[in-house]
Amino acid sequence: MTVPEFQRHKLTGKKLVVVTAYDALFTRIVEQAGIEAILVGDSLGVVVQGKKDTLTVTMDEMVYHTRLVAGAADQALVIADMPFMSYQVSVEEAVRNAGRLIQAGAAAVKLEGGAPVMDRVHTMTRVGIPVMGHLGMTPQSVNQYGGYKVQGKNGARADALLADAKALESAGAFSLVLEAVPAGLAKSITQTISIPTIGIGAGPHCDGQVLVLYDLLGLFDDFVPKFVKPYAHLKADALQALRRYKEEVECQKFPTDLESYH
């Protein structure tokens, strides 16, 4: 999967499927399942590091995890999140940090925001760094929103999001994530702009969907947003396996002769 091929899906009507991954093992599993695009999300701050939000994730951590994923990915398009304060200060700093993620193996970067980051998107794309935008509920602005809340529910805010989508497209973004926005608004944005929209909590009308891997596998259940559908319950399976292991060691049922060297 390449950036141009990713964009062509909008013309063909074939839905784009994106999943997050943060390490080599899960990257290989995701690729074996036929997933063609992987987001190295700053969501790792919550699901991997156990923090309450994504705001403490650093550039060094994103570079590290991007290198793990990109090193294991043979076919998938690898997109790396730009963490909080890696692009907000200046255009120069944004390009420099985006370049670090590309050098770590990503094919593209993702950043949050609309009109205020247009100059970043424009400059990055001019120097050959593909950029995915992110509108709606942008997790790096969680304190500004007062929590994780649906965005674009009233007319003025919906109009502003549509304008931001057009602005990102004109700045050169190759795709756009829409998070936690009403399905009708997501449909309107998808029909208005020529670049693919990737929904997460944005209804069925986007050009593709993305979910956090730990959510869809049922590994992370500290909180489960409405838009998450668990396709497995691996936490429950892991707990069962670990309890069996503990019981067998304590009861001297493991290891047996079969697990011993002679």
Second form
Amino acid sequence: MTVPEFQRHKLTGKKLVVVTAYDALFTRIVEQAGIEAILVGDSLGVVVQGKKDTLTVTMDEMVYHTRLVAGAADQALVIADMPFMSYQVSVEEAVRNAGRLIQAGAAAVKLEGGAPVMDRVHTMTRVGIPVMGHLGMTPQSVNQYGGYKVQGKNGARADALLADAKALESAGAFSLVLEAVPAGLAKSITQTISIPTIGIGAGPHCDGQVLVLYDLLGLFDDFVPKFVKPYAHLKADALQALRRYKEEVECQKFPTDLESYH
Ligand code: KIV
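Switch from the form predicted alone, shown above, to the form predicted together with ligand KIV and output its structure.
Whole complex next, starting from this chain.
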């Protein structure tokens, strides 16, 4: 999928399906499932690296994981997250870091925030780097929010988010993630702007949906937000398999003649 094809979904009304991936194995599985857009999310800081938030993820780590995903993706649009402090300091640094992710194989980058990042989005778009915005509960601002809390619940904050969404569209963003915002607000943003909105904890009215892969597969259960629906229970399956393996080795049921060379 290309960026223009991704954008065309807004006109056809066909929902956009996005999922995160961080390595080649899962990228191939995601593609086999027919999913056409992959986000190399900085959520990898939590689900892969085991940290409490995404703030410690570095550019080098994002470049590495983007290379793994983009190297394995045949068809899907690969969007790479810009990690904390890779775009906040200056426009110049932001563009250089976005360029590194594109050179690692991503077709587009995603960054968080409203007004403070407009000039970054504008410049990146002008030099040919497609940018996805991210508004609402933006995890890189978790310390400012005092936790992972729903955003845009009161009128003034909702108006500010709508204004940010319009500004991101004008700055050239090709799409926008809306995270943990009331469904009604996500609906009015979706109806107001002409670029696709991708929801996560934003109700059913967005143009598409994104989930963290390990959440939807039931692999990561340290913290499961209300908006996650586990479509499998792979952690439970893995535990069962590993316990059986341990038991069978210990009681000499594995390996048998079947698994032996002669
Ligand atoms: O890092 C990530 O995985 C994300 C999605 C949850 C939107 O930003």
